[in-house]
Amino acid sequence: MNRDFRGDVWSYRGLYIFLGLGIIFLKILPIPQTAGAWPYPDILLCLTMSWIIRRPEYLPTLLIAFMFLLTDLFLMRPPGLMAFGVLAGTEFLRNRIYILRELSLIGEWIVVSLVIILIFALTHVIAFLTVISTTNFGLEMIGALTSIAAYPLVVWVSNAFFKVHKPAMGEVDERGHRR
């Protein structure tokens, strides 16, 4: 436990920003998608959900809001709409962190799946009620389903390559606070 916790947190925040900008860059590349193809999963959403459950101190609320507002602007979505939905979903998960840490991956996957579906449905309903042009609701739900399907892979990559894992039983930070 000789690691500097504060430096560790800031390095993971930097890694999140780097990964987020990379994902945004890949999304805005002009890659043709054939008609009838399924929408790509929202990897940034999966990454955010995974890290919130494992290490919420790595992702403060303002960082999540900034990344998803940036995503909204670059992808030409209504500014702040998806950011609002993701913030609502991540804060819901953050407030239930101690319950979610006790679940297996399957239980966690079910909870995250429900949150992802609610985020996509909430943003679509708000866009519809405010008369913002939206995409087909069915396509948005397929996008949610592909994100749900990609979640276990994102969890595995986060754990295997970036070492973002659930805290061990009794693990504390340098101040003695439970992680």
Given for the second form:
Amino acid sequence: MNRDFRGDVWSYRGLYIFLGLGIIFLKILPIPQTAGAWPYPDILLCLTMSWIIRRPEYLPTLLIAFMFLLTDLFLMRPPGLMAFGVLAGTEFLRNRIYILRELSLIGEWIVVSLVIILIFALTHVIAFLTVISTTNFGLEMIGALTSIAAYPLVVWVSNAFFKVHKPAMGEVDERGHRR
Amino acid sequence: MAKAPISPDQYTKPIRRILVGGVFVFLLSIFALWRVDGARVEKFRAGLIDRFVPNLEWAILPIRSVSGVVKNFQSYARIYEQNQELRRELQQMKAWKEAALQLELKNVRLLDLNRVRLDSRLTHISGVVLADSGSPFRQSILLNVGTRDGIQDGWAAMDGLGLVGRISGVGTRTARVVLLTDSNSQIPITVQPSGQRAILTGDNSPLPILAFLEKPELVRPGDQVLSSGDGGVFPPGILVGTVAVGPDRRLRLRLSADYERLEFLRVLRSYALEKITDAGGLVAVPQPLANRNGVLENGPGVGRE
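Just the form predicted alone so far, so send over the form predicted together with the partner chain.
Full complex below, order starting with the chain above.
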């Protein structure tokens, strides 16, 4: 029986949008966080990274750009900056999926943490070059580290609850291509 | 000879690359637009937030009150000590209330003696904190009052204890308050009792920095800091905090406003007074605004209900 029908992909995209909006909502809740406290992990970033490696067709480029542009706008960040960085990171990963799929979880974790650190560094460098008042680089890197630390948890939740896993051997989509 | 079949990917890949490149350029151009013409993009952002966040009020407020319950639950264990503490504080407050009443009487008598005519006392608009900025790097909060309640850019916001921040970005239903701890926040202040002027600069830490002090040796920890009226738009005389020395030996400010418990804020109305540039010109008194019901608001304590 053909389990993979087009509707499957779109329902996962809808799930991504729903999760993204939910995460934005949780972030703007007025639960006080003192200035200079350690930032919470960027769950949306971890989610995007884990889904890109496992099922890149669930996250078309435009969807990622749109979602991160929205978070930039709602979270009072320079609009487009983080979206640009994340898009660069996901395109980098998307072109190397077949290599990444061969890695174990630890290898994948290392690659993703490097990409996350590079994304944060890239956004910081662009902000510095365009003379925006930048936040403390150390605090931003701590934010990157907390996101990296949360990555395996997000992978586990995606796998267990949302059934986003790497395609098994022999799994093909309806055009006969290996997914 | 058999030719290798052309897979459809060979056509889609270059097109895809062009499209992805286009998305990159689009995002960069939005960023460049924000950098070059920040006001327009910020207006768009304020409009977007204004459109969507108040609709979530029904979800935000209950969650916020639940988190308040959780925080209070942690203090149930010390309920007896808290009770004693509160009783003691209440006695102190009663004594201060008496002192304040005496001083007010004295003030009125002295002003009357000097025939000084003051501006009508500052009125305020009350608002509830709806949302915050979502990251510890940008300290700002969203209030549920906007242009339809008469809020304008640049007005001061305070809670009952002290100055909280400044309005920057107003929508129809919401207004954004940039807190004093945000790195973009700069407020002109006076340090009492030396009377020196300084600028309070936020640096994303819980204690903002006092900058541009002429004689820092005259300032001691524990001195009171009020807002000066420099610039004309920010109202003078609002309590901001007390001086403290940070771990880096710089003069910082311990804010009197309770940033951990920001719920109800008052936005103080102030109208920029015209500066006297030439002798002999008339200085017009700013016209008080009528609120929605056409009633002139006067006196503090009559906020927006």
